[in-house]
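A single chain comes next, written as structure tokens; it is the form predicted alone.
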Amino acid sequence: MTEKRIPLAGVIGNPIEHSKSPALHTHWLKTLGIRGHYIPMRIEREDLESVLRSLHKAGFVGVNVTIPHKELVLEIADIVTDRAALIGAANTLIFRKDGKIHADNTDGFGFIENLRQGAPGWNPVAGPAAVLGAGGAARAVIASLLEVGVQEIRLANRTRSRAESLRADFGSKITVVDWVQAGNMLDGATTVVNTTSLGMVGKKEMRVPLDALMSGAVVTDLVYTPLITPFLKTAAEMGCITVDGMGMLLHQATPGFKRWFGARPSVDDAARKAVLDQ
């Protein structure tokens, strides 16, 4: 009798030794008692689609992929959710038994679940929806608001033709707003999202003005480094429900696990202790 092999996963990168998703899957692996690893892999850019396509021979079930193969990775893999497509980068890889690599992008479900845990009276028609910046990351929040039903986007980025393109490709609910009138844009806007890396730790602050901050509205930060930036803060002060960028690491990495490893993990305290401890 061939004993069952032991289901490998992991987290592709360059650089990756700051990946937090080892400390997440290692501790779902472990409560779930489930047989199986986890593991982080620096792969450059040239290596990238020979490796890829090597993995499933040595007995893994699929990988998370981060800065800077999001977007390459879609060029490689047999087979593209429409999701993945319309954000223009996959984050999770399914290798099927039959060789093919299944490209996913799970960050806009993330995004959108980790609000529901944190402001679970969050409505998502019940106004506009005001997004800073106009990334990769801005991409799977603007796909997944749309998806659940907000009317109306308001978007500014300090480089407006990045925000003019996301216009493009994602239609008439978004509307562009001039990086310096960006304070204005949250005017009635029932949920504010920062997608910037403005207020990480090591990165420049955010100066957008946040006077007209509505009392009740969801505002949430995709930075979790500080777990509390000072956006939050300042929203928190102002009477808003604030929701830190923890729980969409957390919440994006369940489809996958479930996946590979065939059973949905929680994202509770322990699973956020396990990250915030690494």
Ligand code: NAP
Given for the second form:
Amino acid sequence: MTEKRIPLAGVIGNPIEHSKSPALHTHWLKTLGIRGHYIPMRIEREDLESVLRSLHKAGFVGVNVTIPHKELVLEIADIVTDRAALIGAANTLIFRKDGKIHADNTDGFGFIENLRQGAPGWNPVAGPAAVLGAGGAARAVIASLLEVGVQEIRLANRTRSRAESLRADFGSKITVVDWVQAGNMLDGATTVVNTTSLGMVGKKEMRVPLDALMSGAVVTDLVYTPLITPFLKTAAEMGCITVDGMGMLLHQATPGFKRWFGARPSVDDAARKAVLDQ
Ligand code: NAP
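Provide the structure of the form predicted together with the named molecule, given the form predicted alone shown above.
In what comes next, the whole complex appears, and the chain from above leads the way.
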């Protein structure tokens, strides 16, 4: 009798040493009593395809993908979900039994689940959303906001052409606002999202004037180091409902874990602690 193979998963990027995913998945494996491992792997761009094509033979059931490989994996994958194709990047791969690689993007799912958990009364159709930043993460945020029914998204980015290109991809519900006018677009917005890296430890501070923020608006920041960014702190002082970015990181990881290891993990204080203690 052959023993059942221990499932392996991991995260691929370069660099990868900073990744919080191993601490999170290892915590879930332990909590759920699953025999499995989750391993960080630093892979060079030129080796990406050959590594991905061979991992399933070593017992891997899938991997997460992070910077700088999130776009390139779409060209390698055999099956790409609609949302990954729309976003133009994948963060979750499933290695199917027939050897095919299935690519998905769960960042938008994580973003929405985090808002639902952190601001239970959040109503995406209550009013316009204002999004700061038009980088890779913004694409997932915008796709998911549209998916849950947001009717108007005001978008400002330092480099205006990047915001214009998102408008071209996502359509007329997006209104592009000049970066210098970003403070004005907060007026009347019921959902406000920072997708820039401003406010992150080691990065510049956010200088966007926040006095137009509406009390009661749901405000979230994708930056989670520090957990409470100056942007979130000011928003809370102005009576907004604030949601930190750590929950997005935790929630985006759940679909992959479920597919690979067969159990749905909990996004709770223990999971947060496992990541924060890393
Ligand atoms: P990215 O593609 O490099 O985009 C960076 C964004 O920040 C762009 O909009 C960029 O504007 C803006 N930016 C950078 N420096 C700026 C400055 N000095 N002034 C004004 N704008 C500036 O990065 P990303 O992948 O979208 O990630 C953005 C942030 O979200 C990062 O902090 C990342 O850690 C975080 N994130 C968090 C989660 C989570 O699970 N919580 C998930 C994904 C990402 P330009 O286009 O003008 O350069």
